[in-house]
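Only one chain is shown below, in structure tokens, and it's the form predicted on its own.
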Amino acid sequence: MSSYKKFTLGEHLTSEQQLFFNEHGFIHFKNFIKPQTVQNIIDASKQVQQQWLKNVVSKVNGVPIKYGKDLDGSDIVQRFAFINQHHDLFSGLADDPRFETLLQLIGPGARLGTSEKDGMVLNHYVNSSQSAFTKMGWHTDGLRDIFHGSRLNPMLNVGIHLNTLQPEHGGLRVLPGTHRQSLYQMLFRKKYFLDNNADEREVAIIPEAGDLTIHDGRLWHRVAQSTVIGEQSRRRVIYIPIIAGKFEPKHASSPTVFYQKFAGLVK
């Protein structure tokens, strides 16, 4: 599967869209948000960044914040957790009624996890000698439930892409169909986060700014490092979980989950 079909999100999921997602564990929708909205989101993230740098914010609701260096050596936030709780634009984005359509991929009981897991996350990648966040090794998002000591509940990760990418810019890579694997394969198919090697079966997700993607939390995926450096390597993406099961909101006194204590080891 070297390439894949891209769709347009309407008021309802079509049977073709549902079948594609069920088979492959991911789906790509074009033009979810407009170019001006993309720019507004980037500007808002810079405002949050300025506040967090000023206030030396290390965690939000128990989730460590990842900092790094920009191309000019200045400090930047490279992974924002619960950013929807720190700017009205992001909380408003989560209220978009089209997310109700996406809940159909799980079915009854599904919700947007803006106050659970890591909330709405914004990742900011840039490939330079000083960056602390250029790639992420193979993993599944479902591992979080196991570390929380709970059963493996349905979970999807919705990505809103803020940059137009080509394969050389790196980005999301998925192993189609692995959302239907056994628990053993989900745990041991690859070395979590340590393995970032390309897989002959992987599919590169190549978005344009404003596109939306969804992948199943059980699907093996990674974030490939850009092969270009400098400003051309810059990419930002928002992730929001769609979840089901017990409602487990986080708050300011929430503990840091075990695996997140080692976040600094993960590029």
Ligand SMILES: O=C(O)CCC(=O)C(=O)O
Second form
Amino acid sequence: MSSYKKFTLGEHLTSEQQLFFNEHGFIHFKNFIKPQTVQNIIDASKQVQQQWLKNVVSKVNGVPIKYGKDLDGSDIVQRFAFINQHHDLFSGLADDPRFETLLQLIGPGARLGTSEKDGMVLNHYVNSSQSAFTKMGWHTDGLRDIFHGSRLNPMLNVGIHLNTLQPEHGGLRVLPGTHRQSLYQMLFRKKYFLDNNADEREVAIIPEAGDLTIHDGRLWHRVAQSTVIGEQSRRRVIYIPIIAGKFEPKHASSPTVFYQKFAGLVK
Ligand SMILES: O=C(O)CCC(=O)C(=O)O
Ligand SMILES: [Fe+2]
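Mind pulling up the form predicted in complex with the ligand next to the form predicted on its own we just looked at?
Shown next: the complete complex, the earlier chain at its head.
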């Protein structure tokens, strides 16, 4: 599987979409939001960034905020957590009724994780020597639940892509079907976050700005570094989890959990 079928999200998930997701552990929908909305989102993230730089915000609800430098040397936020709690545009985005349709992918009790895990996250990658965020090694998102000491609850990660990419710009790479693996494989298939090597079976997710993707919390994936540097390598993507199982909201005094120390390994 080197290329894959892309879908359009309608009022209901089709059986073809459901089957694709069940088999491969990911799915890609074209044109979820319009170019103007993408621009508004980027502008809003800059407003939140300005606030957080001014107030030296190091954590939100216990989740560390990742800072780095832009191409011009200015300070930027490279990973926002719970951004939906810091700007109306992001809380409004989470209220989009089309997310209800996506909840069907995990079934009863499913909800958008606006106050759980890391809430709505915005990642901002740019490739330069000064950047603190250019790639992310192989991992599954569900490992966090194991670190939490809780059962592996069903979890999906919904991505809203804000840049139009080509393969040379790096980005999301997934190992299709690995969501249907043993716990052993989920723990040990690759060295969590340390292994950045391409896999011969990986599939490159190549979005246009405004596309939406979903991947299963058990699916192995990584973020490949851009092979070009500078403006062309800029990549912003929003993630918001779909969660089932016990409701575990975070708040201002939530502790920083052990796995979040891994964040320091990522550059
Ligand atoms: O930036 C991406 O596309 C993926 C990021 C990711 O895998 C994560 O934050 O867990
Ligand atoms: Fe991930």
